[in-house]
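A lone chain, given as structure tokens: the form predicted on its own.
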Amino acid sequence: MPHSYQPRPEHKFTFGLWTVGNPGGDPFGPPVRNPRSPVELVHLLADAGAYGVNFHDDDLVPIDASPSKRDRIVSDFKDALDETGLTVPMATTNLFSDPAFRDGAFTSHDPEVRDYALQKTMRAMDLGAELGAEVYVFWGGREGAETDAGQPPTDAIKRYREAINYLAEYNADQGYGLRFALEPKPNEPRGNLFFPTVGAMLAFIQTLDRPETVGVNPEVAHEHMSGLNFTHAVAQAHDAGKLFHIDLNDQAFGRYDQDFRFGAESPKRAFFLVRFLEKVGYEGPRHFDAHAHRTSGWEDVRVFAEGCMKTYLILKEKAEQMRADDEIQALLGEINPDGHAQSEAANGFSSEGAASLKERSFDREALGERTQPYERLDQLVTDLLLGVR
């Protein structure tokens, strides 16, 4: 692999145990790869050049493990981290697989289920903090409905708010300093999930008791499956100061959650995302929430992991080339000739300014005749990505 495409610790590339550990099962067929232990997966990721490994609680410790087995598994995992130098930047809780959560976890009608979900999450937070996690992700895979006959959505929103508030207080009480990252998704596995988009999560966060400790974890596939523009969603989160974590993969519009290798389906959209993240200086982990095809064996799984990181670095290099391309930069200057000139809105409101603006004369026809050569610009970017520029 060329030196420029070799992952390094400063790139902060991470994978979940559930990503490289995916055994290749789907709703139409059983697993096709023999399971690998968390220790084996840590070594696989280290060999591929990753920076860190993330996990759901059940990925690491089986849900029915005894305390002694739990301690042994965690000890072995710590040893593997020490041997490889991998870190644990993020942890999360599985609140969607067990039948107890068939009708939700934090939003369940059953208060016993809601309390069990809180207990499970607190214990998982303990484990994440023990292993050095700084971000704690919440994906409400069962927090949704197939029919609205059961409960008003406002009940679900209220219960979810109560849970996040409770866990934020637990986080503060224990002194963990975890930053919570809420992960939206429009549907699957439920017919409709209660917080479908980044915008929905950002609005919800402002209703919490500790909004400063809560951000979002946007995922490529979760926005693309609804036909939305992921880069725009990430920009909105960044602008709000709430981009606490990010999940990178790829996805075709209108399909089930495919979790393809990063850039495998839509390399151009992946390019604009990488360009944005690098331009704004995003400092968090680049987490790949993807998995290899069902056709892959374990050697191909390692190649998949390497491919996610390599594609990111290739697109990062392309973004640098775009910044250094004189013709492209000249076109950008033509499209935005006034550079960073301020409009009246950017200057802020004043009664005098508003009165002056109302009296200003505009040449509406001249404004309508201005053109922007986006076709030429976009073709140059396409040429760059296809390697002919």
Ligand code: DIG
Contents of the next structure:
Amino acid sequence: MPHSYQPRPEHKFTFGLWTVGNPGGDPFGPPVRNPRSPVELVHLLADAGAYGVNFHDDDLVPIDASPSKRDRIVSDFKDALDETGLTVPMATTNLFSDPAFRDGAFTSHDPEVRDYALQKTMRAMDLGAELGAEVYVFWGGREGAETDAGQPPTDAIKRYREAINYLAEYNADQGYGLRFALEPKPNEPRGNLFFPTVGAMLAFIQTLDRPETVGVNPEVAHEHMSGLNFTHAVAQAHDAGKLFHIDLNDQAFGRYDQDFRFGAESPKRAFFLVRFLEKVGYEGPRHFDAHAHRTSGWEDVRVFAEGCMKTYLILKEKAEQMRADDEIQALLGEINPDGHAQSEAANGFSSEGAASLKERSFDREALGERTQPYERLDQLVTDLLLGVR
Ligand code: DIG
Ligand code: MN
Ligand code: MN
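The structure above corresponds to the form predicted on its own; please provide the structure of the form predicted together with the ligand.
Below is the entire complex, every chain and molecule, led by the chain shown above.
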């Protein structure tokens, strides 16, 4: 019986309404697919085997909806969630589409825009909490600049900090218990976005009033746009206890944000990411912030969603095979033997230790003669991924 890569709720696969619901418009052409309602998208995702659905406020409730229309939309959405069993692990705010935010939201030079952005976010947090969200994502799509001729970037950093601090107090005041996940991106739609990488966001979080309630939402495509190794970025977030959420997709390096199906561009990089997430026991949602091609019809959009989850499950199985592969494990043992005597730094500093280390003699040339069989290791992993092992 061939392995079935059938997604199950325990895999925690989630999609945003804006992903499978994307009607295919782009900067160079109008939408090509007839829009689907949030209720239809919930059923599409449930049929594909997803665990949850996420949304920006405007994805679910149009920005100009009347209170009664809002209530009806939310009620219908809740019914669809009840019928399908889908959950809402994450919610977020659209602070990038409306023209009011064209020069930023939290970082706008206009205090009235900044205040409107706070109001819109508090109302969106209310909606997310009402639907059971546990993580609240902030992606600053308009928090950036096309020229540095304007105010110094320190103004933007200060304003973004003021906004996140204010909303963290609102979260506490309301007792929502939401975990904030800040999502970095280097550029697009703005020429340069503030807080461009995971590293920049991790540093920013340390300057907040309640840093313990704020983590990051790294996205594959966004670190690749900066030419960075995504697994290394995720590892640093995990090491800092800040991997609160993750946006999975794929992306060629140095291109505009492609948001490809997970593993579509570089299955080997996707493999090392899945191996890491499974090895460290990441417990959060596997959220696919990805979009089907503009050429797809709705049937191909469903295939796209299934493909994201199937590829993750295939790579998860490959990671299990790698762990069970004696030759690979023996090589890993040779490269990094568990029994390796700890280096001085691992044992902690002492004046005596430092004094004796400074006197220790090293055979530097002998050290330089030591080799590592990474070619053999990487080829074995490549054989595994290409299905010949
Ligand atoms: C883009 O990568 C951003 C928006 O889609 C959304 O605000 C966030 C949620 O994952 N990702
Ligand atoms: Mn993206
Ligand atoms: Mn994203």
